[in-house]
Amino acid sequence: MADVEFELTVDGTTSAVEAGFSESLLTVLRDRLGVRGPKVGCAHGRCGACAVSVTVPGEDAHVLCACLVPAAIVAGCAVSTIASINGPDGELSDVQEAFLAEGAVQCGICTAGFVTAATELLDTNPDPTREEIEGALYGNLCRCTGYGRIVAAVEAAAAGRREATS
């Protein structure tokens, strides 16, 4: 039932997409393009497991819920998923490393979303307070960890960045 055809650049690769007019970006990524880093926790914007970063021409990149955005609306845009988050040499990024070291990952279904949102936070605010960390991450739900280790991981990654720049 394709209503629309358009191009989408996902993690640097441009693909032609056919989709229904109301199909979400999340469905297109996962089911049509086989990009399965963004997860489905609710499909209604509450859990953040589907968080990806999108750059609309003329705007800055920003993180959003892929389940809430009709894919055709971001036609021609660049989407970057967890697969684009890497350290300089393809190793884990500092945020990913901190999530592992601090025990912020249990079942891990929320992790890609948290890493995506936390990375955006630290890229814009390298020295966040605890309140700022919570303020940036309350669109992501985690049922396993109780969040303590997640806050610790973001704080650890921030400390690492401070050290690197001082």
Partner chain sequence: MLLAAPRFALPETLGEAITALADRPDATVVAGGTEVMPDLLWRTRRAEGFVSLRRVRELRGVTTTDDELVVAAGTPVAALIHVEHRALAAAATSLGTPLVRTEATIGGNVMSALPYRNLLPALLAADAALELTGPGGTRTVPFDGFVTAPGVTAIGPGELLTALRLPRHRGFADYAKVGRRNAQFVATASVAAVAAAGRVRLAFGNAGPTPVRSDAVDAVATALLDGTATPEELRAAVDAAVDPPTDPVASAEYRRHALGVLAVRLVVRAQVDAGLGS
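Give me the form predicted alone now, not the form predicted in complex with its partner chain.
Here you get just the chain by itself.
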């Protein structure tokens, strides 16, 4: 099938992209645009290492596995990767800090996907229950850390956000 040309906004920068219609967003991000935050994991949408946040104009953001999404489908959308998740002065975000403090990082392959999913959850729900946290992280797989520390990190980030606003 012929390539299609479209504009894609990634982490606030809009670029002209040419890709095969069924070429994945992950391939375009990594191979065409040099965006390395989303990782190549399973390539089947089962591990979440490639998770990105996609915002359709006029709608809420959704965390998606970039390996499953044809890049051309998100033309005109805003794609946010781990690279755009940081604190107000460019330092680590509250979620990233909580992951470090709780020991919720090990090899790093899954971290970008977990932080992306956790950030999206807390941006829309600052006081999630444990079940809501587990649901938001469901599509992410960690083989090193174990989920207890990851869930604890999200709970800690949520508590910090609630404390900061009270």
